[in-house]
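So this first bit is one chain, no partners, the form predicted alone, shown in structure tokens.
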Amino acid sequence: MKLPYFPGCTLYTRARGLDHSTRAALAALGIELEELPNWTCCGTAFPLAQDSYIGMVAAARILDSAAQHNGRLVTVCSFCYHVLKRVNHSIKNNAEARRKLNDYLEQGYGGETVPVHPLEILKHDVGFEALRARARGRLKGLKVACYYGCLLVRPAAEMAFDDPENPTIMEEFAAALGVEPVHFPYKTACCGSYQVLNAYDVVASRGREILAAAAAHGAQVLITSCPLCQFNLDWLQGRGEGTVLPALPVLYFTQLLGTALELPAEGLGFESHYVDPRPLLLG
């Protein structure tokens, strides 16, 4: 299966491990990601003002480009998925947004592209039972906290990803790999996001709560899909300011998948982590 793929800016810089592990793991499962040509940044944040259509232009262009290739567009970054999904929803359901964006871009896009997350592909295309057979229980016994953050699940009507208060798709994924998903109360809480740039104390406080809760419920690692969540929670511990002892590795879920599929560790991006997960996963 070949699917159009939008990596987004961060996956070419700080979050290369997410990009590399996503491509490698899906390829091992028979899914080839074909990077969109001439893509640009999606805009990073969905505009808060309802009539700020200029803030949707970049995402609309990406969605239109994908429509010409397949019909589905894979993106793994939580920020990119959030923006593309919400802009697509606006184009499909808001006649003014659709008209103004198409007038500006000189295109006739009507929301035909379906943005999809790799977790959805793993569940609906690969199948968790098939994934269980491929993983062969290599990581059996590992206790994993599944951290969604806020962008994958909210707003629920527009994202339509999973239950906004108690999503389970990542726990289902983890169980299919043979690990033990750990339920903890902060799995959909915001980590503070880009406030790390100007309100570090807020992000540090949120990060400590999330990490401490995961550890208190027995987690040995935490997995996420968001580059900024991964950075904030990992970097906080790298600064020696986490409250978890021993430190809790923060992985992308695709890195855990790649490890379960026995892909070469050097291609999964572990070297960039502040808390090195390799002794736990590979030792």
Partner chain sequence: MAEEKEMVSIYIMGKQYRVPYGVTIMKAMEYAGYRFIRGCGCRGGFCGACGTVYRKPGDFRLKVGLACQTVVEDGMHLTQIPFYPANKATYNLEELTPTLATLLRHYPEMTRCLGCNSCTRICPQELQVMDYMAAAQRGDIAKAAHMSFDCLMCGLCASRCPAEIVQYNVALLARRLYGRHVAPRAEHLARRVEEIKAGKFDAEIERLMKMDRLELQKLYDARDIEP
Given for the second form:
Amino acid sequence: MKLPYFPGCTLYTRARGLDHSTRAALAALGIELEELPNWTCCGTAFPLAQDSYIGMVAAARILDSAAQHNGRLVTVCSFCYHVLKRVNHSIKNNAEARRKLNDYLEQGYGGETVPVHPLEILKHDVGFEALRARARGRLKGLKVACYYGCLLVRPAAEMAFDDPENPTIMEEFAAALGVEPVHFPYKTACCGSYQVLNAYDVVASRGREILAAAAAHGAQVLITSCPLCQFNLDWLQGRGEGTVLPALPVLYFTQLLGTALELPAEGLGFESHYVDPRPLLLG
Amino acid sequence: MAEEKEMVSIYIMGKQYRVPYGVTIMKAMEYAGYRFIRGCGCRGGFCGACGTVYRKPGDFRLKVGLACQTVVEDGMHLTQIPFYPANKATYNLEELTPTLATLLRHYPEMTRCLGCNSCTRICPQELQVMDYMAAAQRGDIAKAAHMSFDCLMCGLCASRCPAEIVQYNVALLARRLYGRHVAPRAEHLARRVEEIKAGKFDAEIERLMKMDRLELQKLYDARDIEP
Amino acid sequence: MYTPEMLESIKIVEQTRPRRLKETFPRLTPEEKDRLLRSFHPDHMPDAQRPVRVGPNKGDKMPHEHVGLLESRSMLDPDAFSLDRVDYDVDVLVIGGGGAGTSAALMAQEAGASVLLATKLRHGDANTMMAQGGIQAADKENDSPAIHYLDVMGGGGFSNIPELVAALVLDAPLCIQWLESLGCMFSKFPDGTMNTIHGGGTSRKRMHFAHDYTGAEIMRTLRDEARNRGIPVLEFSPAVELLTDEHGQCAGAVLFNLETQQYLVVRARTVIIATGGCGRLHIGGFPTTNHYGATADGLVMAYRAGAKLIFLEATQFHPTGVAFPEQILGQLVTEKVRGLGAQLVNAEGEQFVYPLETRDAVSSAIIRECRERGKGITTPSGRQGVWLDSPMIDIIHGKGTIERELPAMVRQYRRFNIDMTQQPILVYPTLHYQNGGILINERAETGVPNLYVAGEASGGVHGRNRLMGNSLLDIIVFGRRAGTNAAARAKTVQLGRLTLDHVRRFHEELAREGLLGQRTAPILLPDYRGRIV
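Target state, the form predicted in complex with its partner chain; input state, the form predicted alone:
Shown next: the complete complex, the earlier chain at its head.
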């Protein structure tokens, strides 16, 4: 199966590991991601002012360009997924937004594209049972904290991804890989996000709490689909400012998937991690 | 000269002139009595000196073109934008690395792109300006360099950008980074330069320099030509 | 966009195309070429030229348009113009902001000189920007500077000055490497090997290119580098006269701010003229490929200061200028179109010349085809042309080649609703290049102390006919040499008092010959007011 794919800018720079592992792992499962021929930044932040349509134009154009391909558009970065999904929701459900955004588009767009996250593909297209058969227990017994952050699940009405208070799709995914998901109360807490730029203390205190809670519940690694969550939690520990010992590797869920599928580790982007997950994962 | 029936009316900075049908804006302005100092360079679509903004009757949209390449139409209102005070970073190319960080350090405003696509719509070269800027914004230097290659640096994109990005200068930096630091060096060229510096060809050239016309002509007529 | 009559003619071209794809038209023998040039080249038309009556080349024949300028008076009155206030005092003054001038400025600054670059239009508004086809350098295994030397001499009819040609071919690879190190995006193969092709008169594939924006790519790179290095540039400020000191050395120039109409006095220890060519003089009434400022200013100024000119009787007509559509009449259709395999074809759909003969020969053959043999194609405005069968390129090299290799050309024609990938294009010779110019030696020096010349304004290296790809090379080679040598000389120059004595003497000579009229030169810009040119 081929699906159009929107990587997002960060996956071309800091989060190459997320891009490479997503492409490689899905390819191993028979799903080929075809990058859109031309694409821009999604806008990164969904505009909070209700009448600020200009910040939605880029995402609208991306969705529009994908509409010519095949109803669905895959994107894995939590930020991109969040923005694309919410902009699409606005276009579908808000006539004013639809009209104003279409003034900027080269062709008419009414919200036909369906942004999908690889977790949804794994659940609905591949199937967790089929995944269980493919993952041959290489990581059996590994204790994994599934960290959603905020953007994947909230606001629930627009994201329609999973239960916003107690999502479970990532735990189901982890269980299918044969690892042991641990439940911890901070899995939808905010990591501090881009406060890292101007209020590092906020990110540091949030990060310590999240990591400590995961470790307290026995987690050996933490997985996420968000480049900024990954960076904040990983970098904090890289600076020696985490409080968890031993340090907790922070992985993209696709890196865990790739490892479980026994894909070559060189293609999964572990090199750029501050807390090297390889000793634990690859033994 | 053209008959009166083959004339059209154009408005140069609001002033009406009758000019021959079918000529370019540049030639029409000269016909109307202008002698360019600014706004006229190569006259062949390569230098970007003659960016022009115009509007046609009954259409609210502003259009752009190069005056030397765009044909006048009846009722056209126009003005030239021969200069745009654009931001240009300075740098020592040799010390730079071909990365997103380099682009951002010199042109931090490039992240302000809203994706409105005004730049692409206005480009007289029909380049995908927004898309090459998007490539630049994710550090894809090669793609930004290749997609922007046909840029004339006329400045019209920057004139319309709501984020005040100077696309053509970012693209120039991307191309120079690509040419200097990404594209592989030509090894045969480096070898030949060493040979020349070592004087390998000096004797042969000196021999040719001393030959008279007839000797040279003989050699020339007999030379083999690579197919 | 083509007329019904032209579309009928194109049908004939299409009919003969399959056969022509397998045919190679025989090359001219030296005798045939000689006869062709004598009978049909515009230089040899009766009444095209006359002897100049004053100055260092007194008695030499040149086109009327050059003679007219050389016999004109200065814009300045040497007795009234005040040189008391010096506006700029520099080591090296570079006049001209094209490829030669910018290369010179970069090298002079690198050599430690204080530099000022003055230019008539914007920095980079120059023929360099328009050069599409490529730049020659013998850097491949099967090639050598010696083979390049032979090609250059043969192309120039063996009239070239050997020392200049030796400098050109030996510096060529160094210059390409310099440009590569500045980040010029030459077309390369994935392993870094330069993609090189033939040009008219080359015996090896040594034409380096950057799609068909080669000159533009070089110019914008050099200009960017000059801006990064903070070289001071005065735009819209052409030089109108050189200055000399009482010993006859060049000592600076007078600039004219085109916008404020003020004169500026520049004292300089050395001066580099890099003012380019003369297309906008429309020699012989031909349209031209040249940029708006190509008015031979440097020749006029240097001539008054006592520099000798050479080969001005030889003007290069590019065989393939646009003959239709009228809006872009005379603009360049790069030689690369023929380099990639397109043939020249007459109204009967037949070839009449080997497409990669030297430019003078191809131009003459096209003129013969139209004028003597009556096998040209007539445009709606009554002009003549022959077909350049561009669709052959995609047939030979594969679909998409034209779009990829000639994007500027494709765009040029598409603007006027002609698809050159599907239909042939109509061409006729156009005024392209000044083969000669101010005589220099291999150090880019003229006979006037402290005065250097580089690029199209100079003469000698190309003899009477330049080959494609040697002008971009010329500007880099001699631009760099002029910059380096002028900076070195500036260190030891002792200037005397600034004067316009040479202008006064020149005016006296004009008066003696009865030529001191009202016409002034340089003309700086052509005057197209009230006309369609």
